[in-house]
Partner chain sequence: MMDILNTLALLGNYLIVPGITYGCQLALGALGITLIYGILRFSNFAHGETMAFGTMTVILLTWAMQSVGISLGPLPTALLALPFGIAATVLLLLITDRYVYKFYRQQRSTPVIYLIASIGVMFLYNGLIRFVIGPDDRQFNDGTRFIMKAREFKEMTGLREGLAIKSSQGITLIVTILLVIALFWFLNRTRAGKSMRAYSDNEDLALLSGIDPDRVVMIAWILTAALATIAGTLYGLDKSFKPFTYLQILLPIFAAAIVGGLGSPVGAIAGGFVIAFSEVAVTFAYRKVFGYMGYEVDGLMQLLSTDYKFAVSFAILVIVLLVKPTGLFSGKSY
Amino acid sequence: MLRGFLMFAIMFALLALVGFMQSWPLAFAILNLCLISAIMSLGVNIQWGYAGLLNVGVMGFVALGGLAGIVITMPPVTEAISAGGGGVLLALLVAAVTIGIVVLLYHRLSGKLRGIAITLILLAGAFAARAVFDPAVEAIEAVDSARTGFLGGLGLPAVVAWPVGGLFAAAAAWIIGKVSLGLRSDYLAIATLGISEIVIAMLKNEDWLTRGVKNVNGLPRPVPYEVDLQSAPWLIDLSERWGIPVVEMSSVAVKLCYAGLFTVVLLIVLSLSERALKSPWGRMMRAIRDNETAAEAMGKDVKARHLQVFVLGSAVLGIAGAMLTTLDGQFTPASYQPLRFTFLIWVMVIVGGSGNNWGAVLGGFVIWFFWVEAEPIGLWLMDVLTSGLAEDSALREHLLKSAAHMRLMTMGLILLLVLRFAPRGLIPERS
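For the form predicted in complex with the partner chain, pop in the coordinates of just this one chain.
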C-alpha cells in the first residue's frame, strides 16, 4: 500500500519537474495523455490481468472508440445525408438481412449443400449491397469534398461520445471473441491483430464515414477554447497576479479542464474495476485464469466468462479511444500505429503489474511519461556521447537523427527486463 502511494508520489513529482524545467502546458499535456493511457491500460488489465486473455488488437478498439468521436459529436452534413444517407442505410440493411439468412441456413442445413448455399447467398448479398452502396457513397463524397464529403455526425456533446465509443468497441470484441475464444490462447492474439488492421483500413478508406486520410478536424469540445479564455477578465487577472503570460495561462486552464474530466472517468472505471475484482465474479475470473480445467470441472462456463471479460475490457479501450479523439480535437486514421497503440499499452500493463488495477494505472502514467520524455533524454544522451566527434561528422549526424528511434528500443528493453526480473510489476497483484 505504502509502496504504491510512494510510487504515485514520485510520478507526480516527475510531472512537476517537467513543469519547472520545460513548461507547464507540456506537463499538463503529458498528464492528460497519462490519464487516457491509464484507462487503456486498465482495459488491457481487465483482459490480461483478470482473465489471462491476450489482446494484440488494442489499436483497433481504440480507433473504433475514436470513430464514435466523429459519429456522435460532429454536426450532421444535411446535404450529404439527403444525397446518400438512405442508400447507405439500405445497403447496411441488405447486409444485415444477408447475414441473417446465412445464420438461419447454417442452423437449418448441413453438409455440402450448406456450404454451397451459404457461399451463393453471401455473394448475392455482397453484390446487391454494393449495387446500392457504391452510388450512395459516391453521392456523399461528392458533396463539397474539400470541406465535408462525409455524413457528419449527430451533433451531440463530446461526453456522450465516450460511452458510445465503448459500445462500438464492445460490439467488435463480441464478434472476435465469439470466433476465437475457446481455442488456444495465441489464436485470440492473432485474430485481434487482424481485426485491428482491418478497422484501421476501414477508417482510412471509408471516406463517407470518416473522411479517410483527409482527417476530420475541429471536433466540438467539452471544454472552453483558449481564445475565449484569453479575453476572460478572471484569467487576465490571475495571469497578472502570478506573472504568467496569458497565452500560457489559458492553455494550462484548458488542459486542467480536460484533466478534471478525464480524472472523473478514470476514477469511475477504476472503482468499478476494483469492485469487480474483489467480488465473487473477480475471484471466479482469477480461478479460471489460474486453472482453466479445474474451473471448468467446478461447473464454470469458461468460454462465456472469457467472452464477457473480453467485451468489458474492450469497452474500456473504446471509451479511452473516444476520449483521445476529443482531446486531440481531430480524427486522423493514419496516426494509429500498432507500436504506439497496441504494444505500448502492453508494456504499461506488464510494467505496472498485471492483475492489479492500481498497478495498471501507474504503468500507464510511468510508460507514457518516459515515452514522451525518452526523445529529449535520448537526444541529450546522444549529444553528450558524440560530443567527442567533429561537428560535421557523418556518424554523429546519423546518431543524432536516429535518436528518435531510441524509444522503441528503450520500451522493448523495459518490457524484457521487467518480464524477467520483476514479472509481477511495480505494484504486484495481491494474493
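Next, report the structure of the form predicted on its own; the form predicted in complex with the partner chain has already been given.
Lone chain follows.
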C-alpha cells in the first residue's frame, strides 16, 4: 500500500511539475486523458488480468463508445430523417425478421435441408434489406452533405452517452464472444483484431450514421464553454487576484470540470472492479485463468465465464470511448488506429501490474503522461546534448528534429525497465 501511495504521489508531482514548467491548461489536459486512459486500462485488465483473455480489438470497442456520443448527444437532422429515416428503419426490420426466421429454421430443421433453407433465407433477406437500405442512405447523405449528410442523434445530455457507449460495446462483445471465445488465445487475438478493423472500417464508410471521414464536430459538452466563463464576474475576480490571464483561467476551469466528472466515473469503475475481484466470482475467474482444466473439472462453465468477463471489460472500454469523444468534442473514425493505440493500452496494463486494478490505473497515468511528454523531454535532452555544437550544425539540426520521434522509443524503454526490475508491474497482483 505504501509503495502504491508513493507512486501515485510521484505521478501527481510530475503533473504539477508540468503545470509549473509548461502551463496549467496542459497539465490538466494531460490529467483528463490520463483519467480516460486509466478507465481503458481497467477494461483490458478485467479481460486479461482476471481471465487471461487476449483482446487485441480494444480500439473497436472504444470506437463503438465514441459512436454513442453521436447517437445520443447530437441533435436530430430532421430533413435527413424525413428523406431516408423510414427506409433505414424498414431495412433494419427486414434484417431482424430474417435473423428471426433463420433462428427458427435452425431449431426446427436438420441435415442438408436446414443448410439450404438458411442459405436461401439469408440471401433473400440480404437482397431485400439492401433494396430498401441503399436508396434511403443515398437520400440521407444528399441532405446538405457539407454540414450534415447524416441522421444526427437524440439530442440528450452528453453524460447519458457514457453508459450507452458501454452498452454498445457490450452488445458487440457478446456477439463477438459467441463466435470467437472458443478459439485458442493466439487465434482469439487475431479474430478480435480483425473484427476491430471491420468495426472501424464501417464507421469510416457509413456516412449516413457517422459522416465517415468528414467527421462529426461540435458535440455537446457536459461542462461550460470557455467563452461563456470568460465573462463571468467570479472568474474575472479570481484571474485578477491570482494574476492569471482570463483566457487561461477559463481553460483551467473547464478542464477541472471535466476532471471532476472523469474522476467520479473512474472511482465508480474502480470500486466495482475491486469488489468483483475480491468476491467469490473474482476468485473463480482467477482460478479459470490459472488452470482452465482444473476449473472445468470443478464444474465451472469456462466458456460462459469468459463471455461474461469479455462483455464486462468491453463495456468499460465503451464507456471510456464515449468519454473521450465528449472530451474531444468531435468524432473522427480515422483516429482509431487499432495496432498503435491497442499496443499503448496493453503497455499500461503490463507496466501498472496485470491483475491489480490500482496497478492498471497507475499504468494508465504513467504511460499516457510519458506518451505526451516524451517529445518535449526529448527536445530538451537533445538540446542539452548538442549544446556544444554550432547553431548551424547539420547534426544538431537533425537530432533536434528527431526529438518528435522519441515517443515509441520511450515506451519501449519504460517497458523494458519495468519488465527487468518489476516483471509483475509497478503494483503487482496480490497472491
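Positions refer to the first chain, counted from 1. If you superpose the two forms and keep the largest set of C-alpha atoms that fall within 1.5 Å, you have the rigid core. Given the structure is predicted, the values throughout are model-derived calculations rather than measurements.
> Taking 2 Å as the cut-off, check whether the CA of R340 shifts that much or more between these two forms after a rigid core fit.
Yes, because once the rigid core is superposed, the C-alpha of R340 moves 2 Å or more between these two forms.
> Superposing on the rigid core, is the CA of G412 displaced by 2 Å or more between these two forms?
After core superposition, the C-alpha of G412 moves 2 Å or more between these two forms.
> Do you see a C-alpha shift of 2 Å or more at A422 between these two forms, with the core held fixed?
Yes, the C-alpha position differs by at least 2 Å between these two forms.
> After superposing on the rigid core, what is the C-alpha displacement of L399 between these two forms, in Å?
A shift of 4.5 Å.
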